[in-house]
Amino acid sequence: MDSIPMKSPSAKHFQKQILDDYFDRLASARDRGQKVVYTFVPGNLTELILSFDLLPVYPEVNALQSALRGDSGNFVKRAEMAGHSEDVCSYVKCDIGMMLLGNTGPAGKPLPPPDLLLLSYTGCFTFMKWFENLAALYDCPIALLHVPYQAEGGVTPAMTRYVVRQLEEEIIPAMARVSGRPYDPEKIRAMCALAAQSESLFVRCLESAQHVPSPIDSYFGGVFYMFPIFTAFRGTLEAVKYYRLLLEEIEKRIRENRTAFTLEGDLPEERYRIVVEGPPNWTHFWELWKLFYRRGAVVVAGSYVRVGGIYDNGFRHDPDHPLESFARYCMGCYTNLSVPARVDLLTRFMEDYKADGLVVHSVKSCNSFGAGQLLILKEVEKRTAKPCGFIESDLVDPQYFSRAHIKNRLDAYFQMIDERRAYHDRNPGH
């Protein structure tokens, strides 16, 4: 992974070309002799997992990308009709109907089956019994760290030396009898200075969209964005390569003074800038976009795209204090905050973006995103005085999509706006 072409035409095709020898490598692992750890990009270890030469798969990854290739239906219903529950996440039903129907991954190409399934987030339950399931239907071991819930707001040093703790006692020790290959500190220290990197880069192209008009979509646009810093990329030369080549594409994009992209071209007028809380649907990811786009909404901010982390708030790797920057990671995922602090964070997006109002997007089975939602909603329309919406499917279960209810709350939410707008225009002052 450390090999880097001299010249790439873009960033889009990069990332492409980068995910495509990812895909090829897994589905050659085994013929190589390569190990593979399955895991979760809320609290992954990436620079860990790559150390140890291991390769990372992202189960949720492999769903929602199904669902974009509208293969997830099906696996769905297998799960379904292996006595998974329709309340369920339906990123659970997705893998364990596409494992069961024999684990081609979204790529058209065989999935390894996993040598560790690696639990480095426990804040959401599911996660711990999604692997309970994984394990019985493989046969292979579990590691897993408990990661304590930012229940005050903020991460303790006990907090930190606990989780450090479990990484030298479990983890590692887990990766090494696996991998057959011993702990490096030295290649760790490497990977976190350039996941520091990555994370600085990505940082600036997400604040980019504070300019006006935004040069980028945050939520839509930044669901592709985030694939290498959240997956199998962090930590490594590839990374930092990417997000070089993104970061000098919206510059540009700034100094024309271009709208942000869409799937037919500049947003032809930026009418409303958004900020969204919770993941997309990705069953009809695209048609969902254009309900934004053709009104001329651009999503500024979200909570999505920091689902793997938050840089926002100045967090790096750390190479000098590597197992303790794999700590306060962990301990510092969006899901991971308390509903207080996902509030404060929001509203600073209303404020810093200049957004209009927030959009809460709540997807039926993903408990870790839908808990305090409708309070979330109110404390931010409370303190920004900025009208707020509230929009309802599924993550990757088609069925529960429905495009004219959605149309019509949006349609309803930015017609309020649009009435706010016109009254301060009357009542200047107010």
Given for the second form:
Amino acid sequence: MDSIPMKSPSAKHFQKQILDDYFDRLASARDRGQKVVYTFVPGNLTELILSFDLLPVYPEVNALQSALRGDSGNFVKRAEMAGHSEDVCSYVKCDIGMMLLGNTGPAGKPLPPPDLLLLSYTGCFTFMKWFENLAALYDCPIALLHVPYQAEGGVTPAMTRYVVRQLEEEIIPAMARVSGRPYDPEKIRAMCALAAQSESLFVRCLESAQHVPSPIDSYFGGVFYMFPIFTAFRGTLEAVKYYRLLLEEIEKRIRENRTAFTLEGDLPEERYRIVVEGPPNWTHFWELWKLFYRRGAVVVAGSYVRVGGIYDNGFRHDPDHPLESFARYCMGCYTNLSVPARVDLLTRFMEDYKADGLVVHSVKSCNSFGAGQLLILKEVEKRTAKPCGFIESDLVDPQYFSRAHIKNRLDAYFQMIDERRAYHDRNPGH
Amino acid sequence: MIATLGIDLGSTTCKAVLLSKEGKVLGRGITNTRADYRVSADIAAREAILDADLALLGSLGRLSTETLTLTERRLRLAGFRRRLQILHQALCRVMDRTAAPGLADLARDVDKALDAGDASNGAHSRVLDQIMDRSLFFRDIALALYLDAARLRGSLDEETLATGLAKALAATENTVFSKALDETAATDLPPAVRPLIPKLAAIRPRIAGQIGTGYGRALLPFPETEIRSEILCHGKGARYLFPDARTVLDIGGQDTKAIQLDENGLVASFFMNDRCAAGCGRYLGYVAEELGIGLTDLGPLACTACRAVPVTSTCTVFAGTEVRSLLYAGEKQEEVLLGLHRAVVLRALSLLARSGGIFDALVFTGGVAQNQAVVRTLKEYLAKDHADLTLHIHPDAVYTGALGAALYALETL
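Starting from the form predicted alone above, please write out the structure of the form predicted in complex with its partner chain.
To see the whole picture, the full complex is given below, headed by that same chain.
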């Protein structure tokens, strides 16, 4: 892939530029004869897809972007008209509704139908049912990569071999068939080297939030930082350039001792440093963010910006062992971790990021995140002795967001932190 | 003397607690929450001040309990009559002109009923007992008086009158007119009390701090610094009432809260019901309305049952239709009602489980803690799984949030 010339020095503008270019290429893919692969974000195989000159489409990202634009409610209803029950994941219904209503993508341009559905099963059973539905709707082949769950809290050599064998015997041949190209080990090696560079830069961006005050919000702001690395750009020069620009901007903020950026400028005062577990609500994303920053709360770390893959423990794509590193990457994504491993990770974040507490956002749609969240909350609370709060809504079905209820819980939660501070001020040593 | 005021503006009732600087409860006030939250808070606060005044009078003049009770009866009756006048005027405005003569007759009948109660002078009078009962409010008593009078006369269509009364009550309730003791006409008060009134103003505590909490706290006429979450207030209030409190269950009008306190009494975590008020006070209130039973009669009626018919606890409205279906199917009313109360308890226990369980002593607070069928059922379930547990229910359980708010206000002094 050719590198896009950098027109603007701002990371935000550069991201927009590369995303616009990506959606243009998607819109014209059919005319140009370029083949398209639909796939999922957690444990994605972006380098492999791009190396075959295939274009990836991420239905989850389309769904969340539809919700940000205010379209998801209609899409969900359309899917329910087609027979999907109220209890089905709203990402699925939003995606199917969008397809049934013309498949216009987030950039307002039509999305091409898939030539291949690459189903990497990373702890989410709904993914399987989702693509089974898409396979029927699009009359399109599926390649299934079964990713073993880290039930014992780690990855064994046998697990890695199991995934590599599937890549060699099923996934790579399926991509070769669809693209009409052979597997190119040199290209993959080069892309893995670029991926590793992006990943190191991305980690440095996220770790900047350990600084007090945090120069970034790692959840509401962070979701924008994670797009290039978890969607169509990891393994490209664009992603490296983007994260280099982003890191420069963040480091400048640290030098200037600036607080996190919000919708209304810099946070006037950093009063609470919070770790958040769970994906955001996308239909009322800005409202939810306001409920945090208007109280002076900044999210310093969270699981969601690691939903595609986790780099905090040192994992990088490996140019010398690309397939093994794909396997380890897929197995290491957040929703494929055991609950104790998630507790360990969040507890570490609480300490490393000097957090005042944990907020769990439980979404009705997602069992991959939801299962174990209560246990996670109690364990983190026990280990850190920091207040943990619980709020509930959904991913992209607007009817499940209740601002009044969430505000009520967050009010109580932040006041719990205040009360503890006041108690410790009155009783030093406790 | 200085004091603090805590206001807990709930979805059903608004509570107020007046607290001395030393942390002693001076007075409690309660009223039904009405459309105008400012009026709700104001009336609850005035009730608490009146309650404190009565206690002060007792200490000023070494008055007997009988005299104090009589004073309170006189005050409440006088206040009730004034509200009735306003209600009557509002009723004449909202109802058809042709109904005016009939309404005048009803007003006279209602007055006579009150006169009879007043003349009993301490002897048993149903209407005066109701006026003195803190769990009944003006709207409940006035509505019953008017409808009873209309029924006896047979002059006005009951449904038309009930609709008119609902409109007139809304207008009446949103008017502030309850007076402080020293503004009350001396003739309303027993002779032993009259000379003490001028002294009252000198020793009445000055409210030096206030905190508002509850469902409607954002709409209280308080600055933001004087607003606290009900979670913290209930936790603090419960710990004040029971120093060994670790887990607090609060069932109010629209919220059920499970609150865990740490060893220092600080809120460690909390869980609240989401999306539906099933299992809360409104759930019981809704079914009571559907069946035409008074809310306070619901618990005693359920307690007469020997068995409970299972009722769902996931949705208030579905529970209403389910109760009707069960009754049509021939189930006994009291047994269905016991099932309904069991559903409330099961939902609360599920919330407690999600919040981490019950530790050492469970404090049950909120309006529903006054419902004997809920309390009895809760005890039965706790006996099965938590035999060594202490269950605390304070007579002032409904004021826990307001008490916590007043305690927070003390910290700001």
